[in-house]
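First, one chain by itself: the form predicted alone, in structure tokens.
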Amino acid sequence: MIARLALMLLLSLAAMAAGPARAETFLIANARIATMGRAGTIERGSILVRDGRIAAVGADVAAPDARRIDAGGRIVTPGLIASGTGLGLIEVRSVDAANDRATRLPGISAAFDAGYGLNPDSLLVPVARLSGITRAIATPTYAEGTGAERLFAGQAAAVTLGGQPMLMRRGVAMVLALGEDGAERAGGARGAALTSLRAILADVRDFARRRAAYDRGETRDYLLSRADLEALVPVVERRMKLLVSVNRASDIRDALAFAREERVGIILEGVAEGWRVAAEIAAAGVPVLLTPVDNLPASFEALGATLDNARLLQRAGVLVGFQGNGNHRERELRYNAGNAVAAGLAWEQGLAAVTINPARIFGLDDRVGSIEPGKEADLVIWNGDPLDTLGRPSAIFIRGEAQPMRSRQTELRDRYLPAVLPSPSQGAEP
């Protein structure tokens, strides 16, 4: 009994003594810098990191104590930002147990946080990584065969791609799809979903008035469960935006037209045709996130499709952030913002797209997006050009810690490839 009590208390020190790993002190050297900060693009300049966080970025520093990282004159980017993803929550998507990304059970629709049940070990996680993104926005999505009572499909977070938590931030968007989906979950109409979203918020503000009246039985009757009217109220007080799920031109001027009226935040996704409406969506001052390659008439509400989307939106004035291919796809996210700056967005304002825009649409951008002193290390050393599909990332860093440039498919990639390739003694077939 003593021997075993002895041995847990050595094991026990020990991990103290661990404790977590601390990241290094590096300088990155001899890089063409793409901060996408007030400092724009630093043709040569060095990146200095320490504990995880970047200390001093200029053409000019000094570390003689940091080890040196010489990026050899290649471009370093802030880590990529995918957004609307499932990552951490979704592994195979037809295995209904692999999937933690919607919910029916009653009376949980707002209530669901994507925080919750996340998965590092998720195979998906090192593939994204790869393509040089470091941080991503869970997202919920709706359960098919839900009622019309499921509005909202819950509450987005934020993740990191690497270390320990993943989580970085809860609750940093409520989801909630209008236009065609909106009004399939409202019995059919659209007209019915934004009634049905006046009255629930009309609820919102009257619970969080009255929570004791509420808990006494003494308020009238509620559209939503006490989970989800208490999930709600961080919108009604602005503390919280909605992520709207809109294409259509009309559909988009009903949900600019609902946040001003009932006086809530709003962020556009989707927004098919908001290049129609893009000096209305402008003037708003709300951001919008889409997926610059999505350019046919895949739905009525879409029949506006065209790649020139982004560059339209942007030139109004508009926040923009790009979107990847689905959560098995997340990889081609910066292919994404290369197509769109083939289509005429400026390489900056592609690069920004996957960057410091998410970031400022999510309020992240005091801890990631650009490569500014004091905001956590999350650094690309590229090969080639980032938005190129021949670039490739050399070194990936977040948090100030170097990943693995390792994933399950480059894995089974050396381990199978050698046997159906010619050795060199062979040659290759006639």
Contents of the next structure:
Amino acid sequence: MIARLALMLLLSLAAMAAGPARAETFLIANARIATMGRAGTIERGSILVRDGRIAAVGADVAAPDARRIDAGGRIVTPGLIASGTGLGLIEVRSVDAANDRATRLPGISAAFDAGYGLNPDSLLVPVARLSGITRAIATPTYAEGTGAERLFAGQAAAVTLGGQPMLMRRGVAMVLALGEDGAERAGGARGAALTSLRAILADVRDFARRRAAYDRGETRDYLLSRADLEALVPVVERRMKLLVSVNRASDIRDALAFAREERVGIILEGVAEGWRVAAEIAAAGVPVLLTPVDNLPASFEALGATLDNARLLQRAGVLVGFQGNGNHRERELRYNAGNAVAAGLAWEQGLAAVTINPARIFGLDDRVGSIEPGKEADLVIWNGDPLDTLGRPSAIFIRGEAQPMRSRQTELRDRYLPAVLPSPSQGAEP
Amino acid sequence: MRHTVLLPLIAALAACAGAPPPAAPSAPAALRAGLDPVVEAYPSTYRAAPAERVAIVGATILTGTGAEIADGTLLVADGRIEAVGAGLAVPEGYGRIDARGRWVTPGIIDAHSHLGVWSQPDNVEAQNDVNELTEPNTAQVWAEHSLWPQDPGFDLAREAGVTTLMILPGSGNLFGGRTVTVRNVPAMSVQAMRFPGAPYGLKVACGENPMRTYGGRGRSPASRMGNVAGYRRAWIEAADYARRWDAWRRTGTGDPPRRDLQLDTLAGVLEGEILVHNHCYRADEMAVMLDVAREFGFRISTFHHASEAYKIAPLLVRADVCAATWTNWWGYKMEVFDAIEENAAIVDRAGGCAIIHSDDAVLVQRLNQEAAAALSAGRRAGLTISEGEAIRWITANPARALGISGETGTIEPGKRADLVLWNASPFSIYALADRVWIDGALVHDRSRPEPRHSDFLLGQPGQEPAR
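Other form of same protein, the form predicted together with its partner chain, not the form predicted alone:
Below is the whole assembly, all chains and molecules, this chain first.
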């Protein structure tokens, strides 16, 4: 009964959030809080939210003036972060006009910035959000049919899945494919990809020192356009990491060596055979993004793919973030984490891999990823286990604002459900 | 029921296997099968592995009939379910498995798979045999003639509890070809995997895929109306072909009509011997396909993908057509824009035959999770569905769609002992298949992992066990 009342409260809260709600001061009480911060999991505690930020969290938070939301003992987590997605850039994958994730424009590769052209009204946003995802790393991809002119896909942007502006932070990583894709792009060979990358970075360093000379036409010819060279300056200055997709063990080693020799920061993505070189990745202090359910020998670079990958990398001391199943299927992000737990990863590590770890990987942990004072109040109250299909969010807050518990899909459902559910009194929960 | 149609057919054919149709048939009834004489030419050589007598005791058993038996006992003998119930005594001579705290379900059946016809490593063009994109009607091709039993995907699916799959041609053509239903056993040939007695299916595709494939080449079909004209033209030919064969059988005079592989398959559908498996997303297109079926007098077994089945659930129930779908997939093209998580649950509650399928070598390994997500969504929508009912979406209902429900898909006495013992409720994301049996033979034991069957993996880097 109490749970039912709490739910009603949450429903009304959700209804209030139909428009751009103002952030208010409120207390989420009687919650099991997976803070993903130093406080660990607080078995029964409260979270005070003020001005869209977390003001206090703990077993004993006094806030007599705050509106109180009783979580009914439910679990509260930070909002989840979807890494490496087209959220905000794509509507229907097969419809070019509704897909802004890739470009064919010559001279705009590294310079292509996913932080432009974001669409906060995308129907994909509420669908992902209803699975507890509150932030995303929108990454560019390669347009079909492009090749050597396009070694870099462009720059990733951190985005917020509720409220304005959608852009959270621009240029959180530079996207680069190595391995099979990179080799293909470099004319067919891995060695060519690595060689041309080194040549490009030498160009960028030269350009960074001699911009004026370049503009006077007094430098040697560079391989890339001025815009691309400029975009890569933060990479050689170690202000932006390369997000390198790579799978084969030997390719991972090559990427680590490349980063070491070129003195650039990298994040590894994919890493199907990461478990085979886990100690080396850990020793290099390089974080990884992976999809834990990818266990197929789907290519000659992923022959060692296994469900044990996440567990073995984590055990070796690698900072691991998880990816969802892409764009429309980002809601499966938490299921992917659940599957990693089924394969032996600790539950807290599974949750960390979709919250605080991606925040750390992309340098956003000053703002999101955990429930700690000062952070932006991205909070999800769950009916059940956040990593299980049978669990569902019952309330979602982004920067302290309650989010609508609707999507176009729930509206379609509610339009057609009466035909099979004659008794509307049974009612749909959010 | 449809399944039984084929058994007398096989018996009848045994007499004339390998011989051309005789000029003066003495037994017209036997020759009816002349439309599909190849059933005996490519026979199943599947033999169940030796199986011991087993008693699984103390499990929560989801039988696939809708029932859930707490603290149940399951007896398996001679590869078949012997008895199931609560508190059954275990007779002498049965290996006893203590399954307290664990769950048992029928073996998972994937009604839509391309394992073996689009094999791993699947980014290698040579591994892709799934679409014969040379003509919009390739009813003459058979998926089994592409099937590579060494696809590592079969091993991974088996470890996840998948005991039976229907392998289909792709959806680039209006008529993609014949499907094949296989037992998920390690084998060297497709014949050794073929589910004995399982009817063939015909893959038919609606919508964007065929019109994009051929419209892009400046030929028909280039639109949905072109698709439908293409089906109807083919069925007219097939009906004519079947009529000529019938007439020849009736009169028994003159030369028999010349056999046509494409029309053999289509006529097999008209005869009710081959089941139609129709890739079709949108509600309006499914409704049109039901009219096409009515026009030519055949039945559609199952709409596959069927992401808008929820919009026409009562129509599908009346037409007795299954809807095989996903829970989480949507938006990758226009015709799947309106897919919702509750699709299967709504079809189920409308009284329909709901199926969760994979169409994917990753998803086939967690059909139980995809069903759980549909169950979860259905409950969120206020629908009352038990786990015992929802398990049918990946067991009994696909068995029905594939025409093998007399043999597998539920845990009932007499059925094949295709079973999964789970370490938790199969609707938990954390559930793993502890043991998997096919025809009572243990084909996977998680506590004793064996090298995978696929020769492709042998000697490859990364195949040493991950510890």
